[in-house]
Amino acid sequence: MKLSTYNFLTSMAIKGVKVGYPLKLTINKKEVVETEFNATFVERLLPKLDWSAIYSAAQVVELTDDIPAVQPENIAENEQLMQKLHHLLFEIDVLDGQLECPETGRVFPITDGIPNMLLNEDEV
């Protein structure tokens, strides 16, 4: 699972959950896969992302020296930061771990890079 995907996942479908975001991420195994940097793609994706979830992911993978806690203004003009964001969002692949609902504590496993967000009947 790429960390860009993590930014969009929520447990809001669970009965009684109001927000369900951001999920708490735990990584047991990850892989870094280099990809071609595309500044335009990262820039266009930024308005769709939640910066607090980006920073949370950066904390989990220990990249807080590279990613600021608050989204800077004119971020697209900072190519070095855009490259670091690209690395965080598209080159780090979570192979094994879990996502946890912040409201219920429900755990969703990540196995072979695939988050299992399926709910039981009594949860919907």
The other form holds:
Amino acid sequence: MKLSTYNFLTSMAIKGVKVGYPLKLTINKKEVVETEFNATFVERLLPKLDWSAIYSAAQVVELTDDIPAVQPENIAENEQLMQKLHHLLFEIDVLDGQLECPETGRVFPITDGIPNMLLNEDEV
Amino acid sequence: MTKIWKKYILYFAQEHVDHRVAEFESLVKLFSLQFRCLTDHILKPFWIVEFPNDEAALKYSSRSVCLRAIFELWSHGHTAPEFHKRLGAYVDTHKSEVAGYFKPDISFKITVESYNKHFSQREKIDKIETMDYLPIEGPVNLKSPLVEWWYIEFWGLDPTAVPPVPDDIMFGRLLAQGQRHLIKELSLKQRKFIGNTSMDAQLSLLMANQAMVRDGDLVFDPFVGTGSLLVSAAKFGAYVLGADIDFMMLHARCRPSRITQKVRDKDESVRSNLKQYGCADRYMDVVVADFSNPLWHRRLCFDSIITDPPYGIREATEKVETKGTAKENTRTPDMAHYPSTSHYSLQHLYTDLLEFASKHLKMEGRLVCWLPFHRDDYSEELLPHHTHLQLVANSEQTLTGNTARRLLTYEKTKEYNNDETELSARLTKIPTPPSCNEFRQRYFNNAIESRQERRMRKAEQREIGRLEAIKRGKVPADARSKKCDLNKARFD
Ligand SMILES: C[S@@+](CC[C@H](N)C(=O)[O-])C[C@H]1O[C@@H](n2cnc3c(N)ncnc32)[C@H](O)[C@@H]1O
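Right, the form predicted on its own is done; let's see the coordinates for the form predicted in complex with its partner chain.
And the full complex, kicking off with our chain again.
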């Protein structure tokens, strides 16, 4: 699971959960997969992302030196930051770990790089 | 002053004819091309179309999967004399443009193509010789000519009623091939990870064109399976994301679909499929998730959603069951991956799908999906609709017997508002189509059975059949060779 995907996932389906976001990420095993930097794509993706969840992902992978806590203005003009965002969002692949619902503590496992967001019948 | 446009011959493969118009309309919109179509009989494999210039024609052919090739039209006639008169006149009036092709150092080839009538090589050469007035001076080069002309005769569509003379005779200079080579390149036969419901390459490519996928788009398939629809979207430059309820499928631990393969390879996955076609960079992720539950953050917005939802024929339509209907013994404490599932009716599924699309598509973004029908009771009013989406294309592919599926393309026309009152208004406007509603039920022509019941019934039928065959003195064919044949049929 890439950290861009992490930014999109919620646990709002769980009965009684109001927001279910951001999920709490734990990484047991990760891998860095180099991919081509596409400035336009990163720029187009930015408005779809929640900065606080970008920052919490950066905290988990200890990249807070690269990613500011508050979303800066005009990111698209800052090539260096764009490269760092690209690395954080697309190149780090969580192979093994978990996502935890912030409200109920329900854990969603990530195995072989794929998060399992299924819920049991009595949870929805 | 009217602009002077150029005329082109569009030569289509006579396959998936019903999707041809939809593809053409999507591509001219994708590239904002102006055009005038001079052919009204859309079933014909040859259309004559005007574009402002070659650049427009080339853009169109750079994406079309229905198109075999596109030609600059030099002459078109309904009779031989008319055709030759026009060809001569074209060469006269376009002297400066065509002179270059006739030079002594320009090698050439003329291909004779006849539709719905066969000609021998000798007859074809005779036809070429009727154009001996063309001032060609270069040498023939059949392998790699610098200029290639096509002489085309169209002898109608009906092989049982070939007319005495051709309906159309055309001549044109080959401008470009369409993208049919991609059908082979992405063929399921060579694909790493496939399943029983992988979409064939041609239809997947058509779907990506319907979605008007552009380089750098973000595309989602909520019923991703083996990712066949994402492969073609990624091939056209999209970044792709998918979800599926089937844990074993996404982890490629389900039974292999190839009869020649006993176990799945370790590296089978949607990701490895993209890698195979050089699109590894376009892989975002796949997630195990039940589409009937909300999962994605409200901000997530897709350029298009391309999907083939389950119809419940080759795979179950299922969703995570709610408490009230839970079966017994479906859970053990360590069975996190397998919540019990219940039937997810097509009607609910499409309601969810349209609502999801209206929420998560960008404005003018497209939802492209299939909907199964019984041909007898199809009518346009039965198609699901939504206040925020407009149906922009609808074409049919017939399946076995009396069934068909329709390729539907919706475009988002209205910004989604989270307002509660609006939500209820929207939802009541989704009709409950009686026929698409319980397609599975109608397909099997009996009430919905559980998969267990169905397996039992099938096994029983097989056993009866086997015993009957033995009674008649037949040696029963073994199941494995039968499966082999089925598999072959599927990929031929
Ligand atoms: C027709 S297949 C799509 C096949 C896919 N196009 C491919 O390339 O393999 C439908 C898929 O929907 C999945 N499915 C069924 N019910 C679902 C649900 N409630 N949520 C998500 N996926 C579901 C099935 O597991 C199956 O893989």
